[in-house]
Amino acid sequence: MKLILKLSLLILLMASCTNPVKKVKPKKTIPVNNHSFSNIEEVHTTHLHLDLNVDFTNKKLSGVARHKMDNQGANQAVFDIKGLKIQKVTTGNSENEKVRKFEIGPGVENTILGQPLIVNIDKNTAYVNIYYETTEESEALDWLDSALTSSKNKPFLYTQGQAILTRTWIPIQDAPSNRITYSADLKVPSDLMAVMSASNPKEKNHEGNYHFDMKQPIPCYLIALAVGDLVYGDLGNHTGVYCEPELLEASMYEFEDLPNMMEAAEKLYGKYAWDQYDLLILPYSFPFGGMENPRLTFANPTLLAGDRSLVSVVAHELAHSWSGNLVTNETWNDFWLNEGFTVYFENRIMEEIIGKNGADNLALIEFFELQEELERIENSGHPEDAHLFLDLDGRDPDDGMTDVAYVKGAFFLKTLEANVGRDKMDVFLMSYFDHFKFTSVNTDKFVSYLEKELLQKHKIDFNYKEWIYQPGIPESCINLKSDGFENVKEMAITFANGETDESWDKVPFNKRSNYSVQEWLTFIRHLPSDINVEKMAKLDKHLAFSEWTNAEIQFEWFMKSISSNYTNAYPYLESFLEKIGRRKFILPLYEALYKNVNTRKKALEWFKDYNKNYHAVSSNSIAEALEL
């Protein structure tokens, strides 16, 4: 159902840096299409130029967003805004600007979407310039005091735009179907460096002036900015890493295989289209493992495990350079086209790097997580979220960012590959990326292309509908197995069922190095949720799970500690929640704490204490889970 915001109910909020402007004569309604108020079918941005000042003292961005428009004869241009202060709007190029009337509709019933910014234009208007400031309500921005950075003496700023948060730091037509090029001129403190999802500097500019260009068209959610005390390390093959100086040595070691990943990816599905591929290691508050901003993947420092065991996240973000960035979901209902393809592609890259057995183990871990996610969805208010193709109208598109899109989507493609053969699958996917490059695709377009270019061409009978339009995991799903996982599952059961200390001697492990990270994850997951405290203490004594620096291991251990009331782990858990802002970890931990009557009070107290350390993407989700 499409949302309709009736302008007759709107309060007009108008501002100008000169004289007050008169009320715009509005259209009768502003339709919400694809989580956007924008009228991109009538007039849409083709190029955006940002001219902004980055003010750490007042924690705001201020300046102008200059939109070059493709105008089909419209008399109004509608942009998306949320948490922005609009100062004035002009039309014309920067040398010949004319102040224009504009109207802001308050999001009375659209706290998710924000507000429409409605600008009067002429049928020949080609440039719209919006002068604005960000505010404390600009959710994409994370302004970090120096205490939350690695240096402890320099502040940090980064943005997170996916899914619809770009409108909270740029007034923009915020629909993924509208691809644009962009450029930017930024003024930042002279002791900091600015980087964007665009061409980037390798050294600081001591005047604090930076210019950026993104010449390939991208969806707006991929416009990204970071400012901090950064240095650059070159990894070779047009790849490298930005980070705070304290993290450079660890980052260069951890991501040493990035050039090989690039080589493997290009061998599979064609030449990398974005010229340069770099990583930016952000502070711990970053809400995701990684974000695929083109040319500059934003990455969480939890990936710095010290043993390269979590680099599959980097393979995932690199794969997005084809699936998601090159070919983008047209709507947020089609999000699986971004993530399912990317997880499949990621696994193929890892197969080249660590071999098929290792890659299968990674896929199995993800499959276990999918099964848990499907159980949660089945018992939720939206069991239909177990479909690949979703109906998110009227909801936050973040609701669709579950393991269904990622892992069910990937296993759909794995199962398709098993039916058609890898050679045919690779030819199909390479042609798919090439055919739709630099465009946005919906599920119907993909299905049509699948039928024509793969199934009908090779006379293959494959039931894709049960995967895309039905809940759960179809019986046809490919079945992966791991002898190593089966062994550690048996070890977990043997240890948990032992009635005496002899149970420890019946399992063949006594140190961490005997097994891979993925095998330890499997071991912890197969311990009973109510395993007794004495056995948890014995495991912690011999293997120090509470102190393990691998965040994936710690997360699984802390989840088991909460369910079994193993209180010895709680000081480490609190430190984890104070430091880490990655939503994948902290949201389930807070949920588990809140559901346990013994720890509900701790959940509320810890969130109150550490909420300021999290990005809005994480804190908003946790607040909802804690019924705040």
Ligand code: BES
The other form holds:
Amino acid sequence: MKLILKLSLLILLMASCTNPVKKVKPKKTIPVNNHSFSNIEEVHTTHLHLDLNVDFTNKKLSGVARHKMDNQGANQAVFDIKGLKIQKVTTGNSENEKVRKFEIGPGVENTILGQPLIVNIDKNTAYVNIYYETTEESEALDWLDSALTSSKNKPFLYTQGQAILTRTWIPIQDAPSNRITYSADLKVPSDLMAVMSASNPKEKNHEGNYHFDMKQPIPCYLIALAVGDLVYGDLGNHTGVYCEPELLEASMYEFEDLPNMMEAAEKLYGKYAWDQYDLLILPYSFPFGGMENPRLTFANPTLLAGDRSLVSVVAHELAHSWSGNLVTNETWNDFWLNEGFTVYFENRIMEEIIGKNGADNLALIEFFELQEELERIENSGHPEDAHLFLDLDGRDPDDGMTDVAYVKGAFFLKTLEANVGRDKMDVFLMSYFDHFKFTSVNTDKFVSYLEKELLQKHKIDFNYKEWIYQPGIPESCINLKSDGFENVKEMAITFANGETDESWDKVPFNKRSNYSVQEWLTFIRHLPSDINVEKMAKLDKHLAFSEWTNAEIQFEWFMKSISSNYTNAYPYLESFLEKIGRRKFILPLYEALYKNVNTRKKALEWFKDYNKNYHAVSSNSIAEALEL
Ligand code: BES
Ligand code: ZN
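Rather than the form predicted alone that you just supplied, could I have the structure of the form predicted in complex with the named molecule?
Once more the chain from above appears, this time first in line as the rest of the complex follows.
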């Protein structure tokens, strides 16, 4: 266990000795598993009912979280909370509630985990009801004033639970190893619609009352809520999209392939388990590309590129309906079981949608990023983060969100596939999802299953250990090639080195459509970081990278603009940072600005001005990078 946890446990121990007046006698130590204080081995929630009022004026949720619990005879139930105001706790069902003593902490206030909420219960208690309200410290919540929405005339609220932020808006046993069903009754302003990771309305309710049910058991990081001026568009085959009205046409166009993705996914790994699959297009502050909230993937509006070039993110979130939501990482150390499998699966879906060549190109882009990430990790304070199986005890589980889990995880499966053959791999994965459906799996369990159901069964010798427990990319890793990428790479180098116009001839100025978005990305990446400013200007003049409203291209171009001091791009970069809150883009941009002595001041100024437009997930990461 790492220092922070050790310290907090020490403080807890001291507090429990020096604080004899408290009524509830805390345990000497509260063991922390899965980044949670909860005692799920003794008593755990099986169903949660939320009864909440959504108050936009005070930016506050308030009401009660009713936990139906499976109690093994415990006399305390421990929940996780962070940034919540607990008003009252009762036990018993809603007709027959008895007020209970509870204690927060005591003595433990961990900056990552929050605090344990310890409730006195009886050994046969089956219902615990927690009356509470959220605060400004409730990091999951992003309350947006209307100015930050697409229509600019109605406010918006959304939550982000993964990895351990659900405890900042619901008092809950916040561990991915426990699964619960949930229901909710919400009261929202009557001109807005509420949607959740559950059964959803298709139209507004004029009183602003909404009821939700999630009948399949899920880990609680997948509980999600959004409230805004929303409309619904049906895409067919149990799929559709929620968004603000003016985005409907663009969204329906961009995601037209969603029913085909669903078909491809079901063909691979079996029937979709969650009945309906919709997308919700969020405002620009959303810190991720997508978040796989069951039945309702939360998606970043930067995916609306207008040319369907970024839809692999949707394939990714759809894939999580199997890898992640159906079969869940038991702890955050097993995060690669969620993301590595999903990136592999995402690529299989994309292969069906755009063909093998296009899918390989997507994978190659990711592989390039993995190599950069591994270099960073090797030189960081935690070189062991390059293993698939992680040790995040005492650290923020967010630290595990690197390309190792995603891309090394996916290339592990791709390499395994190449060794065993696609047919056997498909049978294996289909049975894996079926065998472990609606449960949580850790790396050991996966390894046993792999040995028994694939390797021994077919007498295959495959060194999975070096992938899972060692750093770096094993020698055995498959090697993808793309002629298209080789071509643009060469074009970038020739252009950058060339002195005369002739050596630039290969670049199709004025003909952006000669190459795909992914090829242009690769082109920009292979320009040297200190490329001269005139050449940057020439590219920009003819190909308009600064203005291209494709966030992936802009991001890559702005990174190059910062490293080469190409200041013409800065006004576009500033608008980008003002508007977009997706961490994958803005964190590296701020880091690069901060690293460069010429732009360090700008990094601080811009962050000061635009921080209010970001979700806490992005904002906290950037603040740390800027040493604030
Ligand atoms: N589940 C993740 C997002 C996440 C991970 C949030 C860990 C919080 C903690 C989601 O599925 C994801 O991976 N999103 C990626 C998509 C990409 C890899 C296609 C993103 O947002 O960039
Ligand atoms: Zn994912």
